[in-house]
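Quick heads-up: it's one chain on its own, the form predicted alone, in C-alpha cells.
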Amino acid sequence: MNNFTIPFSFTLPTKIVYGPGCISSLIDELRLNNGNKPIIVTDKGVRNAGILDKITILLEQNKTEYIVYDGVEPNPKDVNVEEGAKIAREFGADSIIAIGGGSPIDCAKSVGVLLAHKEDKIKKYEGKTAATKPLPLLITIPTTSGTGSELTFSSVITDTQNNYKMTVKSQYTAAKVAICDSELTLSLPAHITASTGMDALTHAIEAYTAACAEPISDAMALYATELIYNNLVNAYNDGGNLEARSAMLLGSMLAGIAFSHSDVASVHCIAESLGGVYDLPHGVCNAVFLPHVMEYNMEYSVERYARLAKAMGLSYKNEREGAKKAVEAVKKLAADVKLPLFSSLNVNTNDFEKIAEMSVKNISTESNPRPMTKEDYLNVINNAYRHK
C-alpha cells in the first residue's frame, strides 16, 4: 500500500550530533544555546556504570555549575518528574542534560514541561495538546539503543495513582540537541542490549505499518529495521563491538524519528498497559507481543510486512510468504537474544481482561493497521501466553 498522495508534515526540531567520542561536544552545545547552569537527570545505573562521571568531568573542567538528580526509576514515575522539577527550581537550573535510556530522558522532558509551565504536577499535561510552552534548553544523551527518546516528541510517565502509563506529547517536548555517542553504549549489559534492541525494532515495524505512516517515516523505519535486525545479535554477543553498537544506535535513532512522525500501535498499547500494572521492562513487553500482534495484523499488512522482510535481507517468492517470514524472523530474533516468553513474566491471568481494557483505551490503538477491540486484545494476550 503506497501513501504518496496523503498530505503530511515533517518537523525535526532536534539537532543531532552523532559519532563515537562526540560526547566531547557537550560544552560547545551548552554554550551555543546559553546553558550555564544545568540539572543532570539520570538514574543509578548510569552513575554506577561510570558514564555520569564522563559528563561531570567535562562540566567541572569547564567550570560549569551543575546539580545531579539520579532518582529516576525504570518506567519513570510522576513522582520522579515532580521531584526532579523541584530540585531544578531550587538550584535555579536554566537547562537540562538527560543521560541514560528512555526512562531518564522521558523523565527529563517532563521535568522540562513542569519548569516551562511553572507547575508541580505532571498529570495536568497528559495528552497531545496540553504542553504549550517551549522547554528550557534540553540536551539528550542516550546510553542505550532502544527508545529513540532522544529524538521523539513525547515522554511516557507512570501515573502512580492509577497504575497506568500516560503520554505527555508535544513538539515542544523535543530536545534542542541530541548527542549520540555509541561509545557510551559499550558497557550496556547483554540483557538490556536485547530488550532495548527489540524495543527499537518494534518502533520501526509499528511506525512502518501504522495507519498514519507517511513516506519520510517509511524510509526511516525501513533503514532502521535493516540496521537493527542485522546487528542486534552481534551487539548482544559482543558488547565491545563498536561497529555493531554504532549501527544499533543509529537504527534506534531512525526508528525514534519514524514513530514520532507516524506512530506506534497495538504492541505498545499492550506493553504500556503491562508496564503500568506490573512495572515490567518496556522492551521485554514489546518483544513478547510484537510477533503476535503482527500475526493479528497480517491480513491488513501483507505488502508492508513483506517489504520489512526485504529490509531484513530475507528472500521470498510472493508477498504472503514474505510477510510470514518477517513474523517468524522477529520470533527467532527474540529467542536468539534470550528474551523471555510471556508466560514466564509472572503476570496473573486474572489481570488479562484489565490489561486488554487498558490497551484499547491507549491513544495509539487507532493507529494499528487492523482495528482492535477489547476482545481482540484479549485474544492476542491469550495467544502470547500460550506460546511456547
Contents of the next structure:
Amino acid sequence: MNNFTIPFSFTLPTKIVYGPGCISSLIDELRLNNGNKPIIVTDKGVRNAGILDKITILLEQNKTEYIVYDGVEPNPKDVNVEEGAKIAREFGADSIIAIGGGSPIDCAKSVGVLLAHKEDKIKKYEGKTAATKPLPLLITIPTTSGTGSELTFSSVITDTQNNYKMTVKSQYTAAKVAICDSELTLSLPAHITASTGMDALTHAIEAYTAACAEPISDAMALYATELIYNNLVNAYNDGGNLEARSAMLLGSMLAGIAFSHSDVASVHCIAESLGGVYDLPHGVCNAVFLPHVMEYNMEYSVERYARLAKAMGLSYKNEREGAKKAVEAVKKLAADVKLPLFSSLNVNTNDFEKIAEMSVKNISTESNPRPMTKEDYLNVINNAYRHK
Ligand code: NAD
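Having displayed the form predicted alone, please output the structure of the form predicted together with ligand NAD.
And the full complex, kicking off with our chain again.
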C-alpha cells in the first residue's frame, strides 16, 4: 500500500560517523562538542572483548580525564542507570560515551536524562513526554548490529520493582554523535550475532508494515531488510568477515532510523513483555515471535510483505505468494543461525496470560497493521509455543 500522500516530518539529530576503524575520530568528536571529562558507560562483556581498552588508550594518549562505569546488565536495570548517574556526578562528568550493544547505550541515555534533570530515579521519566531537558554530550558507539539504539530516541530500561521494560523516550535522548565502526563488531560471538541480527530484521519488517510507516522510513526499512537478510548468515558463520559485519551494522543502523520514525509493532510488544518477566535476550524474543505475528498480520499486509520478499531477493508469481515466501524466509533464517524455539526457553505456560496482558498494553500495539486484542496475543503466543 502506497503512502505518498501522508504528511510526516523527519528529524535525525545525530551525526553519523561510519566506517571500519572510524573509532579513531572519537577525540575529534569530543573536542568539537566540548566534551572534556567523559564517563564511559559499558558492560563487562565489552571490557573482556578488549573494546573498552581501544577507547581508554585513545583518551589517555590525548590526556583526557575519564571514568568508567561497566556495571550495565543485559536488559539494563533502573538500578544500573541510577548507579551510573551517581558515579558520573561524583566524578563531575561533562559528557557520556556509550560503548556496547543496546544495553549500555540505553543505560547511558537514561544516565544522561538523570544528569540533565538533576534527579536520582529514572522511573519518573518513563514515557514520551517526561524528559524535557537536553542531555549532556552523548556519543554512542555500537558494538552489536541489532538495536540501532545509537540512532534512536528510546532508552529501554527494566523497572525492577514491577519486572517490566519501560521506555524513556524524547527528542532529547538521541545521541549527538554515533561512531559506527564495524571492526568493533568482529568479536561478537556467533549466538549474539544471530539474536541481534534478528532484532535488526524485526525492526525493519515492523517499521515497514507499521500503521504509521512513512516514505522515508520505508526507504530505510527496505534497504535494511536487503542488507540484513543477505548478510546475517555470513556474519554468523564467519565472524571475521568485515564485509558482512559492515553490511550488518549498516542494516541495523538503517532499521533503527526506520523504526524510530515509524514504530515497531506487536512482535516487540510480546518480546518486551517476555524480556521484562524472564530477562531473556531481546533478539531471541523477537526472533521466536516474528513469523507468527507476520502470519497473524498476513491479510492486512500482503502487499507490503511481498515488497519485503522482493527486498530479500525472492521471486514470486503474485503478491500473496511473495508475502508467504517472506514469512517462510524469516523462519528459515532464524533456523539457519540456530536461534532457539520458544518452547525451549523454559517459559511457564501459566505466564502466557500475563504476557498477553502486558503486550496489549504496550503503546506499540496500536502500530500493528492488524488490530490485536489480548486473546489475539494469546493465540499468537500459543502458536509460537507449538512451533517445532
Ligand atoms: P546487549 O547490549 O545486552 O549485549 C549482549 C551481550 O553481547 C553482552 O554480554 C555484551 O557484553 C556482549 N557484546 C556486545 N558487543 C560485543 C562485542 N563486540 N564483542 C563481544 N561481546 C559483545 O545486547 P543488544 O541486543 O545489543 O541490546 C539489547 C537491549 O537493547 C535490550 O534491553 C533491548 O530492549 C534494547 N533495545 C533498545 C532499542 C532502542 O531503540 N533503544 C531498540 C531495540 C532494543
